[in-house]
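The form predicted alone is given below as one chain in structure tokens.
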Amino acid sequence: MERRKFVKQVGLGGLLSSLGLDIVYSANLPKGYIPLALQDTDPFELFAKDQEMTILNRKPWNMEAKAHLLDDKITPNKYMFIRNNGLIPQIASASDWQLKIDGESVKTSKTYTLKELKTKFQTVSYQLTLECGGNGRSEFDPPAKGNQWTVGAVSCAEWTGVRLKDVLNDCGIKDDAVYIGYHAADIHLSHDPTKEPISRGMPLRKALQEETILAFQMNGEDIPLAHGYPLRLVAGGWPASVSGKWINRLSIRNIEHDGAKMKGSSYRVPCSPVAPGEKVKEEDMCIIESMPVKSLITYPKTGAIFSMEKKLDVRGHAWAGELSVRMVEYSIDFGSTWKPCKLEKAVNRLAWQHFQTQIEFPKKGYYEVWARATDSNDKKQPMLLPGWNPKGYLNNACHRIAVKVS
């Protein structure tokens, strides 16, 4: 049973009592705090994740998939990466959840219940690609600080909710509005209630896109707690940090949002190329917006061994931030020559696209299959690591798998 539902049914006190324990000073538990006895439980059970998922960090929880686990066209929860900046809140019930819209540039500040959002505004569903800005960080040299993601901090689930622009327009947007900032119920690692773990946002132009939504379902069910239950902002094609979880407040700003992890080097890259290891001034860093073109081979699993008599079936996904993918190619000679793959159109804008091909090898031996995507502006993935940056963001180098032909 999903841990959120279990805790909701028996309560924290009841759960620990069932283990023969009493919570001493239970009346002093900070709001939303989950005792360590529950936080340290089996994460695969806690989050309903596959045992092959890789844990990068436990406080806060950060977890990624291996490439072959992402073979589904629509990513199921068990293979979706988790990227947290603070502690997951305890959500007792969605029935009393509220979303407040405020800020310098709102005409009328309003508060909506979840029921009001579902009944007052049109419900829409989109498949949307979410990728951590640091996906691929482990390849940077010199190493960049942060979770050492490999290739699995990406997903494309189907999200259902209401368009953010409909809610903003219902409140009214002043002419000087330029940015949207989000605020959420997650808890700072210090447990200081005056601090937010993360409070990012997006320019108004992104907030008003058709596909930017306030989601309350993922893949046709309530969003799992680790992914933002009961309400999440979803803005596909941009770093997943823009898609805030556990949203309870949105601010319409007349300035670039200045919340937690909007300044310094957080989710920023040098505005101009720099040498590896070079220090960069804050004023020379630019906020990451649309993610770069990228592809991922999801079948076969790297290390596959197969017979010379058979062609190798290869498939995967490609995406390009705000753009579409025009072409995916493969190479078996370390990038000397490239051949086209069959590429499907996206189900909707900002969804990843699926590719497949069959490869015939000239003789027995060791090979690497490389995939390279080209976006609708004709920009190709680099074959190897792109330009270095202090936090190891935006690594969109070609994905490679190893195969042995016997």
Ligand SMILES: Nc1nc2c(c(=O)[nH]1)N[C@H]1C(S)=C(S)[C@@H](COP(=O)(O)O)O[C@H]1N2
Second form
Amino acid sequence: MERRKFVKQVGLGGLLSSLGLDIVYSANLPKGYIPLALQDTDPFELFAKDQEMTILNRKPWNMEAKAHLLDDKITPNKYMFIRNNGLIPQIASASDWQLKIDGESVKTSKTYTLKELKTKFQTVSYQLTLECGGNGRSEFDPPAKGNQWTVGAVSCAEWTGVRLKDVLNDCGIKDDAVYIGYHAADIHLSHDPTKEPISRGMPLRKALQEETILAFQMNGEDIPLAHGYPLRLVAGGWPASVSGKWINRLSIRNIEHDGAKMKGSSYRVPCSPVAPGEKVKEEDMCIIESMPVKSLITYPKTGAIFSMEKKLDVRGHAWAGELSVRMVEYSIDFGSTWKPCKLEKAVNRLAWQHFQTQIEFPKKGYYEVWARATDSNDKKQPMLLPGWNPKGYLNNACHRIAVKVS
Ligand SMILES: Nc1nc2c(c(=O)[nH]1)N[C@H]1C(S)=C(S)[C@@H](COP(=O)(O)O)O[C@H]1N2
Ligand SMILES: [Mo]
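Form predicted together with this ligand, following the form predicted alone:
So here's everything in the complex, that chain up top.
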């Protein structure tokens, strides 16, 4: 049963049946061994993603959405970006999955099974915006190394799980605790078992928020394997690298967590602005916390052709890290004038908000529709690329689409 469940998780089921044959001795397959016939798999099928998703890297797997694919209010799996730093673990069975809580600042170190987590603590659901810190990196000049994300490394799914704070409090948090570090089951690209692909975390104040959860479901089902099955941290509004997938250990630290990709320039930006291309000393780099205000036009698809007779429906989402979005405006004259869109309130804190408007164009021709969100602290998205930084993080420039009116 568990095996069949695993097959379902990775989507191997469909692939096996596409082989049209039984793997006769499949029970003998060594753990982590992928049959030759399945190595050249179609990633869209493997991860149950839409064919229009863009593959940025295959080793590790990284995939993003196009703006118009993100039109749903709640992002379904097929349009959710995948960002991996290492290799996806093979998880044959979640029934023996364990989560260990340890660290210098835990009062009593404990280990929970998944079932214990599910039964011992209150279950909660939130829609949470997860945006990769590097979303928008492709526009930086001089260019920044790394996945060349355009606009599609963002999602807002409904996550169900238990509050991290309930679990931490069950173990007891010592007074000197400052940070939570995560450890996960994914495999370093080098296959060196002593190395972790990523081991980040968050300050205690973020860990103790109501909406910071240890999730076991996404959109009402088991989390898809690529997104952290069977257990993942979800901390909306912060760079999604904080939301560790395949979590099997959490450490309550009395120092800022020092795991893989916590130091150097990883997920850090210069503490004060620098000139494009400037070298920045390590001690002058600060960890990214709340993400900046941003918006995305998800309808129509860029390049759409419309007739003059009708008003053009435009819609999308806006989000602002820990803050809420106060206003979304649009411009059809390259930002010289702006008009307000209708903006919905978030269903819960840290969920993206939906905007919509109807636009009348003065005459036939080519236009760009730009959207600009303003957060609850009155900060607006910049029209052009904001502060350059060595790793190309935090590009929250206005999104724009091309429209032809005929
Ligand atoms: N264990 C583990 N957790 C991880 C990662 C990873 O590589 N390994 N990538 C992080 C990064 S950088 C991002 S942007 C998000 C992506 O989440 P998603 O693939 O579910 O969209 O997962 C985060 N959690
Ligand atoms: Mo990321």
